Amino acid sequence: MKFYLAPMEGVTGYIYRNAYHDFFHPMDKYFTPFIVPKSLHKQNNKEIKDILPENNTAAPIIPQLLTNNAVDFINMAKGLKAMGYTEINLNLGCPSGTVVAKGKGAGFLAEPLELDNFLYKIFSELGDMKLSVKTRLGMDSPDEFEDLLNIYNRYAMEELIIHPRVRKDMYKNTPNMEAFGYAMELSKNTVIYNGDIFSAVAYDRLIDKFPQVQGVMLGRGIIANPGLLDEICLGAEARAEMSCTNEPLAKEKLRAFHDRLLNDYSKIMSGDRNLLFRMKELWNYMGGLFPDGGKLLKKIKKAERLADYMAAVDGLFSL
């Protein structure tokens, strides 16, 4: 089984990826938050830093591109190849309103003819560079997926990563496992699952239902519990022998991970405000690891000075 770190804008940049890789069960691939292609010398400096080989100790890194312009995609792909990358990913899943309004991400799924033409052009130019696609089922209805899968089957993708929701679901409702099963049966490309794996038990349920799936992409679940993959890799039988279904992450390990992130972010961010904004974003996910930490988590959220933040964090890890 292969495990991939999902791209999450503002969360899974190179500092997070590197720290995660050093502390927890390594991923088979780490996907970058999406890059909107321009020529490399005009690219956003933050995006460039995130993909520089010297900034990435976790590997392999798969840059994700967000565009509906084939020329821009091809030019960026060539630039990434010159940097040493051999695989890239196309984002057809982002449900953000600003992205969808521009016909990108999940918005591109509403234009199947244009999407087919786009894929034809980029696959004609990629040469030996591998391309994977991360997709949703459609914009408004899972009925759209039949036509989309027919399009995807025309191209030799490295992998088809499916988040089995439509765009209007955002991250609500439950993944459509019937539609995912349809893809498993009829896709000519290797299918990877993505969506709502928040526990080892949820992973076990997925594998029980689809034992033939070859990989799983973890996003919000791994940010909420960075030790999730360690728990998954224990296996259901091992977890049963330990008389638990979800071995808790050791506080000492999580604290060391937290401190590494804080230290590394402090090196690239100026002022408490920017640093605390980034750390608070992580606590929006990780707070669930501390079911008795309500008051201290509120103090973390309200902290405006690093000293106040650290006092609340110290208290939380002392529970």
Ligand SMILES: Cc1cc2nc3c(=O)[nH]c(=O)nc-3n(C[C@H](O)[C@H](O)[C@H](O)COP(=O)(O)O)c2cc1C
Given for the second form:
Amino acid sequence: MKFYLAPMEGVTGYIYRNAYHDFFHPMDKYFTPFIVPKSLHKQNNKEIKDILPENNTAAPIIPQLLTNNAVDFINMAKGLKAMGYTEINLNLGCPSGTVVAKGKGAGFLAEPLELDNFLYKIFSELGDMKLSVKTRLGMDSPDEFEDLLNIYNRYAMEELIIHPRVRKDMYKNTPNMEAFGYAMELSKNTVIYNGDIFSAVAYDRLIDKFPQVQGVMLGRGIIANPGLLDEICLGAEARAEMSCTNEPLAKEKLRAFHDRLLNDYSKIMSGDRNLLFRMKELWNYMGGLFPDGGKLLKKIKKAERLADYMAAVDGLFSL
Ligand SMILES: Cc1cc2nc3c(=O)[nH]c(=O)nc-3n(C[C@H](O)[C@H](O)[C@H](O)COP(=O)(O)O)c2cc1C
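Show the form predicted together with the named molecule, please, the one above being the form predicted on its own.
Below is the whole assembly, all chains and molecules, this chain first.
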């Protein structure tokens, strides 16, 4: 079984990925938050920094691109190859209004002919660069997926990563397991599952239903509990190949992970405000690990100075 860290814009940048990789059960692949390819000199600085090899020394990184322009995609793929990357990912799932309005991300799924044309062009030019696709089931209805899968089946992808929701769901409702089953049955490409694996129990349920699934991509579940993969691994009779050496999540380990993130972010962010914004975003997910932490979590949310933030974090970890 392969495990991948999902790309999460604003959360899983290189600092998070590196710290996670050092502290917890390592992922087989780490996908970067999406990069919008532009002509190279216009490329966003933050996006470039996130993929620079010197910032990504430990873990296997797969850069993710978000575009509906084949020329931009191919140029960026060439640039990434020159940087040493051998695999990239195409985002066909982003549900955000501004992205969809431009016909990108999940918005591209509404234009199957253009999408097919785009895939044809990029697959003809990729050479030995491997390409995986991360997709939703469609824009408005899972019925759209049959056509989309027929298109995907025309191309030799490294993997097809499926988040079985439609764009209209955003992150509401539950993943459509029937549609995922359809993909498992009919996809010519290797299928990877993504969506709502928030516990080892949820993982077991997935594997019971689809024992043939070859990989799982984890997003919010890992941010909420960075020890999730260790837990999945520890419960694993059928997963002996994972060689579990780690312990269940201990407070001390989480604290050390937190401090590493805070320290690394403080080196690249100016001012308490930006730093705290980033850390508070993590607490929106990790708060659930402290069921008695209501008041202190509120203090974390309200903190405007680093000292107030640290006092609340100290309080939380001494509960
Ligand atoms: C804050 C946030 C940012 C995200 N950014 C990206 C992104 O850059 N690229 C992408 O393909 N998906 C992105 N996603 C979607 C996740 O990769 C993943 O598909 C989704 O969260 C479902 O998986 P999960 O239930 O394991 O979290 C984002 C999701 C969230 C919540």
